[in-house]
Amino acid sequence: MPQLILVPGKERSVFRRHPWLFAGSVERLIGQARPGDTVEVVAGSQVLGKAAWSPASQIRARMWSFDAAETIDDVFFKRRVAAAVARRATLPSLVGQSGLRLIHAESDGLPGVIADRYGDLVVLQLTSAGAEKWRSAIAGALAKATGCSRIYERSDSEVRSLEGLEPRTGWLYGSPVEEAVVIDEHGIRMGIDFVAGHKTGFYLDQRDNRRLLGQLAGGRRVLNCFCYTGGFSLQALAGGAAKVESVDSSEPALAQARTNLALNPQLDAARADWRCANVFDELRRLRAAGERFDLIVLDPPKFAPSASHAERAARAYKDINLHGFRLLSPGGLLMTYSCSGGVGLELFQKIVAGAALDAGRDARIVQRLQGAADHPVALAFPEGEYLKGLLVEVS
């Protein structure tokens, strides 16, 4: 087996069980390895584990195992996938959910592997050279562990280009789905566009935060920015919001949101307003019009995919939160998020605090918000905590 020799001193991250080995940590590769091939990770004369080789990426290798004796083969993936699926079955908050993340990449010991379940359908996303190499084994393990009859691949994330990989989509198992794929989330039916929607079709990580919004929305006028297919909006309606105004720049997303509303006839559609607009511009327009809201959701797309984009992202987060604070009525609530891996929680809180100060609002954090339980964060891999949020109350 090829051996990846580490620069002396760079083995410390492996001893801490961090799964990434960057280019600067690699002294040399002994032997021949193609992208995705398994290599032994060596420090001095000690083999520290097995990793997937990725010569095109700044992350040169991702650890499959910290056990030097473990074999990386089909059985390994059956074991890892089955363990990830079984863990979800033990968490009370996930019982009865028909939309579920089954594999959360590094935090489930499977770097570059994302798998989301929507009823009888699993949507698989592979973002690393190692995951690409073991596609068939991973898909087969998912079919066995879940009993699902269909697996669709959505490996079209931009991060694949950093691994030297082309986009890849299509059916891996089963026949195309003719009927609409619909899940039930805390009593709300949501249609899933797994072929063309964001990520694998839906943002399952916000499941519990959407339920919280519904619990807070009673009698309030709600503004949902970057609403996508209406998850927060429909939970707000279910919670008794007086009015819910939703804004997104994607007309296809809004069309799906209207369809999702129609899937829930128990909700009062007259209290919902959908608007296709640039959120930054719309926040300014609402401010100029003298509008006020009791509860505002800011759940923007990823502004900073890496730390190098943090400064530019900070300006964007500052802008939307500044206008959010200005639009809130006294006693109003701001539910604000960042899903940017390049913006940590400390920086995000600092940005939101600065926005409140510039808006002239006294504000306090009521609750810190994070991803749902099926999106775990390995203690040795803090980078996995990409979603962070704050529930803020203003005076």
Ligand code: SAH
Given for the second form:
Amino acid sequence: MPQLILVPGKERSVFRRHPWLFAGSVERLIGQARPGDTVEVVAGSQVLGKAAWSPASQIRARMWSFDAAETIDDVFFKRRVAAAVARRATLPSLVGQSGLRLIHAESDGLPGVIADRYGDLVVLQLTSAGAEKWRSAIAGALAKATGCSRIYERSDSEVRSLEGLEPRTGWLYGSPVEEAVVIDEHGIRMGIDFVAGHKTGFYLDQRDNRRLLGQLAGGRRVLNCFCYTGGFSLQALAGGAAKVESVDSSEPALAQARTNLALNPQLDAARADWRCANVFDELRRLRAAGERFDLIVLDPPKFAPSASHAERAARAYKDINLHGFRLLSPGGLLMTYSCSGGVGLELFQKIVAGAALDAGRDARIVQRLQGAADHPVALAFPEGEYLKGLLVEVS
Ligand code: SAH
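Switch from the form predicted alone to the form predicted in complex with the named molecule and give that structure.
Next comes the full complex, this chain leading.
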């Protein structure tokens, strides 16, 4: 097996069980390895574990195992996949969910592997050279561990290009689904466009936060910014909101949102309003029109994929939060998020505090928010913590 020799001192992150080995940590490779091949990770004369080699990426290798004796083969993937699936069956908030993230990459010991379950369908996304190499082993392990009859591949994330991988989508296992795929989320039916929707089709990470919004919405006038397919909006309607106005710049997302509303005839559709607009402009327009809301959700896309984008992202977060605060009625609530890995909780809180100050609003955090339990964060891998949110109440 090829050996990846670490630069002296760089073994420390491996001892801390961090799964990434950057180019600067690699002294040399002994032997031949193609992208995705398994290499032994060596410091001095000690083998520290096994990793997937990715010569095109700045993350030159990702650890599969910190056990030098562990073999990386089909059985290894069966074990890891089965463990990830089993772990979710022990968490009360996840039991019985028809939409569930089964594998959350590094934090489930499977770098570059994302698997989301929508009813009887699993959508698989592979984003690293190592994951790509073991594609059929992973798919086979998923079929076995879940009993699901179909797997669709959505390996079209842009990050694949960093690993020298082309996009790939299509049926990987089982026969194509003819009917619409619909999940139940806290009593609301949501259709999933797993072929053309964002990510694998849905933002499962916000599941618990959408329920919380429903619990807060009773009698309130709600503005849901960056609504995608309406997950927060429909929970707000179910929670008895007086009015729910939703904004997104994507027509296909809004079309799915309308379909989702129609899938839930128990909701009062007359209270829902969908608008295709740029949130940055729309917040200003609403302000100029003298509108006021009692509850505002800001769940924007990733403004800062990495720390190098943090400054520009900070300005964007500041802008929407400032305008959000200005639109809140006295006693109103702002539910605000960042899913940027490059913006940590501390920075995000500072930005939101600055926005409240500039808006002249006296405000307090009443709850911190994060992703659901099927999106765990390995303690050794703080980079896995991307979603952070604040529930803020204004005077
Ligand atoms: N809250 C959603 C997920 C939001 S994802 C849920 O619970 O499912 C971010 C959304 O922001 C996407 O739907 C994207 O189309 C939209 N978006 C991105 N930039 C935008 C902009 N400038 N104005 C309005 N919508 C935008």
